[in-house]
Structures are given as structure tokens and as C-alpha cells.
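Heads up, the chain below is alone and in the form predicted alone; it's given as C-alpha cells.
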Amino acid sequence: MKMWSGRFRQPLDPGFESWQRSFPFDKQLLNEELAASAAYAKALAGIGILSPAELEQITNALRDIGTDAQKDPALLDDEESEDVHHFVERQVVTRIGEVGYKLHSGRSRNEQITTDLRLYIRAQIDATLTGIAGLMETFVRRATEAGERTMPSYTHLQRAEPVLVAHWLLAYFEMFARDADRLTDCRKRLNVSPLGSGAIAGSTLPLDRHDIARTLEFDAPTANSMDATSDRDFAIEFLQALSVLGIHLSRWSEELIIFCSQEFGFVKLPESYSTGSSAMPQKQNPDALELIRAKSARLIGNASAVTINMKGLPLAYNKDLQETQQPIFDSAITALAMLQHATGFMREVQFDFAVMAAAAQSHFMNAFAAATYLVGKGVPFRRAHEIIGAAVRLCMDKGCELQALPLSELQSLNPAFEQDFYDAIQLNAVLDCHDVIGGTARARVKKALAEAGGRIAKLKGEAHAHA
């Protein structure tokens, strides 16, 4: 029987029937339907709907549903139930008989599904919190394991300065660690508990609303019943926090792939996160890095899709919030597998410190050093990067780099230097001489990592908290 077939006088096309269903998909909020169930059959005894033994009943058909399913997943290939509303309704009467019916009294599948949805996406940022923490620790581990460690920093693509290769890895620790700030302050926006709000106008029963959001540990009730049951803003907020997660790791894999070319050769690919070519037998491809780097595509594309459907939506609940669902879970899947895979590929990828120490020594990456040098000198910057310019276009000419120019030749583009500028464009003091809050100075990066573990512990504690 369907939830709402009594004003009907013929069937549904089968096509459309079949069309039409979300079970296929919805079921896999089926341990939170069963969840938002038995606390609302709790409120209904509360209010003396229920009897204290046929909360029992119910409470206990709840519970045998989900044991049973985890036993044998068969139980969810039902070709009859509509929706996962439907499927626990029908188990449970299945199992209990018609008493099984009072558990919809003054409750609509509009605010059941909003509320599956939010306990869904809550549990679902918890699991990617902990990812992330993970992820983070492993840059903050390679980062340590890399010590002092050099390698060029890039703007346009062209090398720039030198850096720390600890500070190149902490610069994506920083962007996952926004990530994980977003998700969570979705998490505390999203937990709002719409049991109680009808179909639109509220329940028609007194239910404890504040009771019912404490036993699904929700902050407080949904304010109103008409965005109550047509909000999906927690859903576009979680997929658009996925969708910056999956841009940051698609700009770590492209850099990675980047490097590890042999045009670079900063990076070995692990052999476990790696294909070969069936054409090319010397050929090592990176594959996870590539996937992450496409799947990307995915976190955002669902992101775009909810936030378009949900753009013309009159208030309050329409059928197209069905096609919400499956972009949610979509992305909750596959940022975890992202996640998941990045983590081991940062465990086991190996950089080549000596090519990248080399690359950070050459084509005059002490320039901006050597300019700063004249400016303690007195010289201003405009001048001083004129004059370092010039010793460039020199050493361009001469085949060499700056700190093999003669002081006299130096001091004809400018008296102002002297035998200390060698010293002040060695690779050590061009590091340090970056020695502000965020800069690659090595006392800066010493500090900013002993901050990053603390940083992850909190991270890690907020959620054990909520697991």
C-alpha cells in the first residue's frame, strides 16, 4: 500500500512508478531513518499516542530492521517500497502488525527526509574531519622528515625563490586546515533538528520538539516549518565545502605530477599508487594523483548541481528535492576516497632532495635576497632592483650566477656593496632573511610546525567528540 494512495482511483504507470522512486538510492539513509523513527515514536508516547508497549514494539521492529539488514543487505532489494520512509513503515508493520501505522501520526515524509539528510551529512563531516586530520598529519610528518631541506618556490610557473620544502608542504596543511574549519561550522549550522514540522504548517500533535532534537543530539528545533522542510542550504554548504577540499587536492596532485616528470624530478612516485603503460613498458604514470585530480571535477559539478536546483524553488517542499540526494552522497564518498588515497600517497612518496637543492641554488634565486641586501645598504628598492638587474643581465652574459661576480664588478653597478653581500645570498641567510610570521625563515618553519601539531590534536579531539 502506498503512503498516500487512499485519494487515488488508478495506479501509477509502471514507468513512471519506476522513475519516480528514490529507494535505489535513499536506502542508504536507512540507519538514520530508523534513528529519527525511534526518537519520534518516543515523543509519541510522551504525548500519550503511544502506549509504553507499543513503543516497545516499535522500538524494537526499529532496531531488529537495521540488525537485519546489516545481516543480509537482500533485505533492501524491495522492488515495492517507494522511499526509505516507506520501506521501515512496511518492515514495521511487517513485523508488529497495524500498530505499526501510528509511528506517522502527524509526521510527513518532508520532514523525515530533511531530517535523514542532516543526520546523513553530520555524520558524514565527522568521517571527513578525521580524514582530513589524518592528511594533515601526514604533511606535518613529511614536512618534519624534510628538516631543512630546500627546493624552489614558483610564480608563473617560473622558479622564484627558495624555501623550505617543510614550508611548501605546511602551505597545503594551511589550506586543508580551512577545510576543516569550513565543514565544521557547516556541522554546527546544519544541526537543527526539523522533527515536529509537518508537512509544512507544523505538527498537528503537542510534540516535545527540544526532547525530540536532545535524543538525536541536535542543538535545538528548526524555527519554522515551511524552511524546516524545504531547507537544503546544509546540503549546498557541505558540497561546496567538498568542492574547495577536492580543488586544494587536485592543486596538490597537479603540482605533484608536476614534479615528479623528469623534467623535474622532485618526486619518485610510490610504485603502490602507480600504473604502467600497456604500450610503454618504462613508463610509471600517476594515477591516483590524476584521479584525485579529475574527481575534483565531481565535488564540484554536484556542488552546482544542488545549488541550481534548489534557485527556483517556490516554498515549501517540491519533488525536485529528490534529486538532491544523490549529489550528497556522491560527494560524501568519493572526498573520503580522496582523502583516504592521498593520505597513503603522501605516506609512501619519496622527494629527490638533491635535485631539488640544486634547483634551489640556480638560475639566481638569491635575487630578491641580494635587492633586500642593497636596501639595508640605504639603496631604495626601486633602485636596488634595478641595480640586481642589471648584475643579472651580467651574469645572463657571463654564464654564471650572482655570487660568482666580482666585488668590482659589483661596486661599478653600485658602491654600496661589499664583501658581507657573498655571505648575505649564501641559501641559508636568503632563507632567513624571510624571517616574518608565515615566512620560509627556518625558525619560522621550526615554529610553525611545532603549532601545526597542536593545531591537528584539536582538530582530532573536536571529532572524537562528535564520533
The other form holds:
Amino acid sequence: MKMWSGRFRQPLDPGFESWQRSFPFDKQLLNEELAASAAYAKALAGIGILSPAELEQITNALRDIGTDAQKDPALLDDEESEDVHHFVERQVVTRIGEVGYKLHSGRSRNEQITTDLRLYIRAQIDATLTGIAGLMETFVRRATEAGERTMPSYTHLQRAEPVLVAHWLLAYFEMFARDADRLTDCRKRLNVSPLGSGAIAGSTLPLDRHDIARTLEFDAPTANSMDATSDRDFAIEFLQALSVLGIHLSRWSEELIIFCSQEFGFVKLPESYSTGSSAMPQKQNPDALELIRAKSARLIGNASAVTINMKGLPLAYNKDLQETQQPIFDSAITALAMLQHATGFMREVQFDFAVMAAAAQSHFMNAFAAATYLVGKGVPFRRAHEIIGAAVRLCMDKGCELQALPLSELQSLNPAFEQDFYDAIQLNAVLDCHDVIGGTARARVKKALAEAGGRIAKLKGEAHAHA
Ligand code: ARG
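Having seen the form predicted alone, could you give me the form predicted in complex with arginine (ARG)?
After this comes the whole thing, all chains and molecules, with the earlier chain placed first.
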């Protein structure tokens, strides 16, 4: 039986009937729907709408639907059910008869779907946080292994200054830490219970909404029924947070794709995460990275689809909201897989530290430090910049680096140069002169690495607190 056929005289157009159904995708919410329904049944019993015996019947039926669907997913091949809410109602009634219809007393699918989505996203956030923590751990391990190895850093993709490889890796650690933080924040705001909001104006039954919230481990009931039944802010926040995570993973992929090219040669692709070419026998391609870069576009697309869907909706529920589901499922699943493969790749990838170190010591990347040396000798920075610029010019004509210029030549540019200049522009000195919080000085990076462990432990604690 349909959930709404009473006032209709004509059947639905068969094509439209199947087109408007959401069960083909919202069957993914079965467990959430069962949990929410069990909590709702308990509340109905609390106000005497269900007798204790009826509550037990309904609760058992809900439990059995879950176990049966797990045993045999074919249970969900159901052409009749409009959506997961309809499916559960039909299943309950099949199992226990007419009393099953009592479950929907005072209830609306409008509050059910938003409850299910909150439960679903909450679980996905916890899984994503665990995935992010694993990825961050891998970055920290690789950064620790890299020790004091160096590489060039780039601005405009032109060589800028040498940095520790660990400093580079920890840049991504910070991005992922913010991603985790955004998801944790989203979780806090989404964790309220819409049940009891009814179709729009609030339930017609005096339900104990606090009790329902507690049963489902929500922090509180939602405060306004019109908002609650049409709100998808939590979905937008989740999808946007995943988009930003996707942007980070995509930038990382892009960088490694550049670094593994023959032109750079900083990175040796792991065979376990590459494929070959059907035509060119010599090829090893960075497919894992390319797919991660591409999947991030899906995350951004899904976030855009839901964001745009919401912007024109009058209060409260509109069927447009059904269209928010698939982007949510797709992004949740896509992001988890991206994290899994990024972590696997990062575990396996090899760095060619010799090539990186050679690159870190060429193309005048100590020029900023050289100018800073002159500042230390009392030369105003703008002048120092020009003097080192002139020295670089000289080197370019000669085909050498700054350290190869004899002191006499340097002193002809400016008398402030002394013998200690050569020590000041050596690789380690160049690194260590960036001795500020967040800088690439060796001691600073060591400290950042030491702190990273504690930050991951805290994140894991947060993810597992809910598991
Ligand atoms: N399948 C619907 C959705 O996903 C459930 C809510 C239906 N409510 C309604 N008034 N038709 O949005």
C-alpha cells in the first residue's frame, strides 16, 4: 500500500512513478532508518500510543529487517517501495500485520529523511576522520624518515629557497589537520535530533523529544520544526569540507605528478600504484595520483549541486531535497577511497634524495639568505637585495653559484662582505636562518614533527570517542 493514496483517483503515470522513487539509492540509509524508527517507537510507547507488547513487536520486526537485509541483500530488490521509509513500513507490516502501521503515528518522512541523513553523515565523518588520521600518520612517518634531507621549494613553480623535505611534507599535514577540524566542527552542529518535528509544524503527539535525541546519541532536539524539516546545512558543510579535503589531495597529487616526471626526477613512482601504457612499453604512469586529482572534481561538483539546490527553496520540505541524497553518498564514499589510496601511495612512494639535494643547492636559492647576511652587516635590505642581485648577474655570466665568487669580487660590489659570508650561505645555514615558528630551520621542523604525533593522537581520540 502507498503511504498517500487515499485522496487520489488516478494511478501515477508508470514512468513518473518509477522516476520519482528514491529507494534505488536511499536503501543505503536502511540502518539509519531502522535505528531512528526504533527510537521513535520507544517514544510512542512512552506516551501510550503503543502498548508495551506492540512496542516489542515493532522493535523486533525492525531488528529482523536489519538482520535479514544483511543476510540477503536481495530483500532490498523491491520495485514497490517509494523510498526507504516506505520500505521499512511495508516490511514491518508484512512481518507483524496491521499494528505495524501504528509506527507512523504523528510522524512524517520529512523529519525521517533529515534524521537518517544526519545519522549517516555523522558516521561518515567518523570514518573520514579515521582515514585522515591514518594519512597524517603516514606523512609524519615519511617526514621523520627524511630527516635532514633537503629539496627546493617553489614559488611560481620557479626555484625559491631550499627547505627540508620534512617541512614540505608537514605542509600537507597542516592542510589535513584543518580538514579534520572542519569535519569535527560540522559534526558538532549536525548532531541534533529532528524527530518530533512532524511534517512541518511539529508533531501532533506530545513526544519526549529529549528522550528520542538521547536514544540516537544526538546532543539535543532541534529547536524549530520548520527549519528542522528543511535544513540541509549539515550536508552542505559536510560536502564543502570534503571539497576542501579534495582540493588538498588534488594539489598533493599534482605536485607529485610533476615531481615524478623525468624533468624533475624527485619521486620514484611505486609500481603498486602505477599502470603502464598499452602502446609505449617503457611507460609507468601516475594513475593513482591522476585519479585522486580527478575525483576531487567530483567532490566539488557534489558540493555545488547541493548548495545550488538549496538556494531557491521556500520553507519547509520540498521534493527537491530528495536530490541532495546522491551527492552526499557519492562524496562520502569517494572521499574515503581517495584517503585510502593516498595513504597507500604515500607509504610506498620513494624519494630520490640525491636529486632533491642537488636541486636544493643550485640556481641561487641561497640568494635571500645572502641578502639577509648583508642586513646583518648593517646594509638596508633594499640595497642588500640589489647587491646580491648584481652578484647573481655576475654568476650567471660566469656560470657559477654565489659561493664560487671570490671575496675580492664580492667586496668590489660592497665592502660589507667578509669571509664569514661563505658559511652564511651554506645549505644548513640557509635552512637554519629561517628560525621562526613555522620556518624550515632544522630545529623548528624537528619540533613541529615532535608535536605532530600528539596532534594525531588527539584527532584519533576524537574519532574513536564516537566509534
Ligand atoms: N524520499 C523523500 C526524500 O528523500 C522522503 C521525504 C518525502 N516527503 C514527502 N513529503 N514526499 O526527500
